[in-house]
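One chain follows as structure tokens, the form predicted alone.
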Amino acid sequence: MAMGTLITVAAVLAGLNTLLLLPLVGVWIRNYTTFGTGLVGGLLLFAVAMLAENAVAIYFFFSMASFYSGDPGVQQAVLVLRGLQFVAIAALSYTTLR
């Protein structure tokens, strides 16, 4: 079953999610390898964290298409989540990355 447009806009959040947390974990491995602090690591392991959760959210979007496509109310709710997680993760790389 192919997959709806508000599931297809959320699997193209998830991967920019994933594209802008890449460079976070490789500015966060250098901060913690220098500094080597408790509050370096804990960003390091968020990042990782929504690393992982980003990636496993696309191999379903596109492995379990049609377990979206049954319900509107839940491809909007995932739509909105999925942008909320965005805006979340941009304002967190550009005051990481600038």
Contents of the next structure:
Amino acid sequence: MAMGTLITVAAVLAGLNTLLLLPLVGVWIRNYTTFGTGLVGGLLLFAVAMLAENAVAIYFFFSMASFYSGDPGVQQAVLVLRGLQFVAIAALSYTTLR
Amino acid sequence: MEKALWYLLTATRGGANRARIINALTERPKNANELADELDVGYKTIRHHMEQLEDHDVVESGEESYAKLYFLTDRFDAYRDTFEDITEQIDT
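Return the structure block for the form predicted together with its partner chain; the form predicted alone was the one displayed.
Time for the whole complex; same chain goes first.
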């Protein structure tokens, strides 16, 4: 399957997002069993939903590459969205893991 | 401060240990070494947690450069109820 460079980078970012989310889910599962508070439950739900979102995104990148390849503008937009999400998750990881 | 306390204690990796530190300081002010011994946590880890707790105005330390004591702040005491709410699930 021939994926555009931009979409390949976006797929890599989605993979990195997934790798960052896994330790967050781990921390929040452990803290949820310790504290059992709604706050941690909400964070856990948030991280699991983000994990699913990134998994679906990766699936789309590989299975529907032709859908993105028509228009370079679409590829750019997808890349910008992935990039922003990466920044958001990286910032959350930094504050949570220290 | 309430939100910060919640995040600092329940949402972060070191949260449970930070709650134990606050519990230990409730009895009396202690220095980092005493805390490390009492909680069986590494000295460097304790120092890291104390930095975080100081940044969020939960604890303050004395002037001494050696074995300085850490105290809970008045500001934290005003939120003592919140802390009790957060930790009531632990060790029960």
